[in-house]
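The chain below stands alone and is given as structure tokens, in the form predicted alone.
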Amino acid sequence: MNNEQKVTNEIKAPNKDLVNLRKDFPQCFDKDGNFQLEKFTLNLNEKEINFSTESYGLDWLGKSYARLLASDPATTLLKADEAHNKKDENKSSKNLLIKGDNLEVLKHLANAYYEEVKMIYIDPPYNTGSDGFVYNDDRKFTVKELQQLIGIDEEKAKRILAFTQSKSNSHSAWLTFLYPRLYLAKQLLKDEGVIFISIDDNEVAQLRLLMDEVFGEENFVGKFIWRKKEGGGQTDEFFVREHEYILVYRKSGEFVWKDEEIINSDTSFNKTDALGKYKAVKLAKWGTGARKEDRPTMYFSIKDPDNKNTFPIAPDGNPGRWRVGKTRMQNIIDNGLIHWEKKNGDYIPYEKIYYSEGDVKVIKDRSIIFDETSNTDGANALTELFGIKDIFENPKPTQLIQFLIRNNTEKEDVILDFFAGSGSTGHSVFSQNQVDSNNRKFILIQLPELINPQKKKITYDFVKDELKAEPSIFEITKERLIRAASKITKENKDYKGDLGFKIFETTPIWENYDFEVDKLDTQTKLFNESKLTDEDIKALLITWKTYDGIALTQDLETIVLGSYTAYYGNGKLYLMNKGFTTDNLKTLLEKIDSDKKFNPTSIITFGYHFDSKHLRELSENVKQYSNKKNIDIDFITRF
């Protein structure tokens, strides 16, 4: 009935595999909870299962350490940016931007967002040698501790600790960095979920093997090749590398790829020729990145019906660019798929897109994608938003991410990006929701990585002087989301979708808070709680509620119990503050008795704000009340 929990120092991702083993094979655990492999194998039919001692897989120095990092408890709390979150555009938003180390944040999200995410897109460090990636681990283990934790010999423990503290950018360091993050992220995906990872040649081979291990080789969906640039290549040794990859893995066999569909109810199919009904889609690029200088190679002429050269025109009337490249344009011309319309004496070309009457025509997506967009478009979009060139290096274009979003998500699906960077994924969610009137939600995580004033002076000065903030990448992420939302609102005045976002950040657990919980009495003082501020208690409450499975965007209800304030949500009542008295207890039990909307199944107290007398009184009275009413209310003391 009454139990003590050392939750604050034990926040980590739940091991669902172990939970399932305990449920299905309880006889394979000894009295101390240790799993006994021999008993487990005896429970299986060896004639049906081939126990092979050989296997194909990926191994590297630090793999066992990476697994430890995935299961190691978080060392932080979560706190809210209250000033930002209370703004009208943000207070009801279901979108999240979280500042902190993504490994820490993913552990905090493990319960509240377990199997809640439909799509993950990440653009992690490519480990090119020039992208600034180095592995730097701030966890401090002794050789002996590491030996005991992961079961390795002294020599290997020394080698692992040496490279984790050496700021290495080796393949092993990169894999050690990425493995625990992918392992935790997988647990957040729904069974029908999917993950997309941008990568280039430096680590694509290692990433494929790593993903096979984390997600299973059978869940490999495919690999997109994306043409990211034209021209350039001065630094490439043998040939110009124009492309990158996007690896695609599903969580399970329940995932279905949604190809682009043309449906009967689309009223834009309002033209007809000998081949049937079609709609006309303008061949000139429109919107962001539509100028000639944005993509010079996509400014070329085609012949109009009078055999005159026709060039693309941008929305502002200046030279523009086509939305397709020369190869695809020639295919359109050769197949008679151009629809011409004459306006003000000039011919305007459109592409014909057909469908069969009464049918749904499915256009299969190709593994080589986006001849129409590149990193240049991503950079141009940021220049347009910020009014400054080169504020962020190689941002992914929203067109690319919107393509992934619209083919795999809908309605109120959650999209996660734990390497948020410039905020392209959040911007893409805003934009795609506006296009198709869905209400997808995003979770973005970004480390407050400091901007180097020597290497990125323009960005450093902008954040410091204009935003009046500490110059970090996080501030660019935040400001981009604000500006993207403002632009969408300005251009679509009737749009009522969610264009806000709430901000939370990680903060270190208080100094001297690492202890072993003992029974409290008047002589025992494990931690000086008098140092804690109201902000500290709020952070503790946010951290605990998220651990208890309550979404970060869900506000707890304030419950007034006479002179005492408590907090309530999802059946959990939190007693965090000092000063709880017998009168408050009486008011609490009366409220449970009379308020049909108030049905706490757990009462959770912050042990340091209650003396042992009041804890016993609370526990005993709740127990008596529960027995009398024949209901279950757990009484929990946390530290």
Ligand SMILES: C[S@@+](CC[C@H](N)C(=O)[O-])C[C@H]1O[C@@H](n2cnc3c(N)ncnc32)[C@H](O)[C@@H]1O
The other form holds:
Amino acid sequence: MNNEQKVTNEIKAPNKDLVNLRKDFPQCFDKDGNFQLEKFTLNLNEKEINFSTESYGLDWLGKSYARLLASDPATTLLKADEAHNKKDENKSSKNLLIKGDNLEVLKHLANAYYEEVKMIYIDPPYNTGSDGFVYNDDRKFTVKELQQLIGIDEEKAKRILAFTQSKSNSHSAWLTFLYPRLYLAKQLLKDEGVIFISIDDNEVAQLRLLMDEVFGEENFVGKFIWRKKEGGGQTDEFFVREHEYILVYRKSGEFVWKDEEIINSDTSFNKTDALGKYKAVKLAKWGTGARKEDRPTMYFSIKDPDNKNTFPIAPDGNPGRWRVGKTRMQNIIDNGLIHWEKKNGDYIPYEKIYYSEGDVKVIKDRSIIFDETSNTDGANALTELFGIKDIFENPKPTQLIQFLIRNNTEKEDVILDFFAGSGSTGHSVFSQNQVDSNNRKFILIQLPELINPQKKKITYDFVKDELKAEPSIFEITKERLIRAASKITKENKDYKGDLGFKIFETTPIWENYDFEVDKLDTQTKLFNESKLTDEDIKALLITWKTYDGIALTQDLETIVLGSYTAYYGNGKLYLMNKGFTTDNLKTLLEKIDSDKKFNPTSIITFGYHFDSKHLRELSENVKQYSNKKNIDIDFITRF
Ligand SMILES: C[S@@+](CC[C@H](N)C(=O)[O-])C[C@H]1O[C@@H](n2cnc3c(N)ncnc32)[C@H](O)[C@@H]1O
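Let me have the form predicted together with the named molecule next, following on from the form predicted alone.
Full complex below, order starting with the chain above.
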């Protein structure tokens, strides 16, 4: 059958709630597909369901508009950065960095990555008043359109449009910005999936209620308090704010938090004292960030068995830092949990970790992330990679993100960050995979937000002069990932993990790309296809294949049909180019016949590149062929 599809201007997230409702309650829909709420209520067994009588929730100006943004079609296409993607380190990489507004990108990912993501970490603008957050929206609705689209009165439509166009940073503006993005992101999470959101006091109350609404209150897992700095803050008005939060919501009850487990067979429990078997874990920090300068407050002395002061030593022999802060150290000392070993005349302290009865000892994580890492670690990591200080404001430490990754993902799990910033999440995935030999993949999304030369001259000059690129934050994200990968390679020469990534970006749909299918046959072409370049056709192909559920990292196979080139993947054959002839059709049918690995279940043609005579011929031949062979091949003409 010949099926006409308008896709390019219609890319949006599928409403799976409706699909599920239809599947489970078909009796509640009338013959025209309208949902009958009364029937639905009657269908529920009222004895088993407690109806909430409490009408409680979060409301703000713009909420209905925010819902519209979540369901509104994308206004862009996706295209590949071919030069980057074909480099050796990237060509078979399964990691992704996507340049664009995350609202657009999440819509593009809605099919291909539906329920594919195990963990989301985001660090959105906190709306501090000085972090530059303002509501930005290039969708242009008239008052009338808005009234119709979301069913509100004229007065409210005017107020919503006024605030969406006034560069506001009110709570309403922030909520309107975040709601559709969270709504779309939730659809990408697996049932066992989890989302972590960094936030501070400015919006934590709003975010909690917003997340209750989007994810459901019963899916609130908890809230970490992370001590992000020590010292400083003398300009804070009342008391020094040392912490911020990480909100944690799960997608469903399928989620489990993986505690650190020490298993019986762990041979490092090779010491014994009156309390039993234990292992000794060094108290001086090792690995990265182990120098005194990294955490000056974690450089202090403790008394050794000879009552002499002992200071932490870094792996390079210089002054180092402890793994724990003063309070925890005192606790360890008071509880007799230090194991001393004498090396070259000096005492070295270790923490005793006891082996417990039973098969497994579980060490539960705590809701306060206290001594492990701070903003300074985040900044130091960037300074080390770029050789320049303060290239990016408050990057999150990879140690913090790795802690979340370690406990929630493994193997080939996909980790998404749609406010990528300096790319800390990508760096953390690279590092954690190297440490524990897993093969997790990341998807990062970052807006090409322009760097203001007045506010961030160092960064602006670096991108312009050294990277020779348009000075946008995206370039920092990209460069950070490249430098992090090369550092890991240098430090671990034999490491063979995936340290590459592919780049895609959004690009606006061409002006006037609009049509009315029924008028096409009468030659009323509303869009002049001759304007489309090879690059444009490639963008269409990438956008459509993603819409059809094919991952961005999966390349389509090039199929040569005589003089014509087609593209194939996951049972879908794309005929995008001009010049398809009857001979090419013959070659195509012969190939289906003879090539056992080539079994297209859909043939998708780009309507503007086929005239109606050819299209009819093609579709009839495919139909005859599939009838004869008793196979199903959908023939789709797409615009
Ligand atoms: C607080 S920063 C994230 C920092 C990051 N966690 C790190 O460690 O570097 C938020 C980032 O989101 C980006 N951003 C803001 N709005 C965006 C949007 N609509 N789409 C994609 N990125 C956006 C900003 O450019 C900024 O880089």
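Take the two forms, superpose them, and find the largest set of C-alpha atoms that agree within 1.5 Å; that set is the rigid core. Positions refer to the first chain, counted from 1. If you're wondering where the values come from, they're calculated on a predicted model, not measured in any experiment.
Core-superposed comparison between the two forms: the CA of Asp88 stays below a 2 Å shift. Core-superposed comparison between the two forms: the CA of Lys277 exceeds or equals a 2 Å shift. Once both forms are fitted on their core, the CA shift for Glu218 between the two forms remains under 2 Å.
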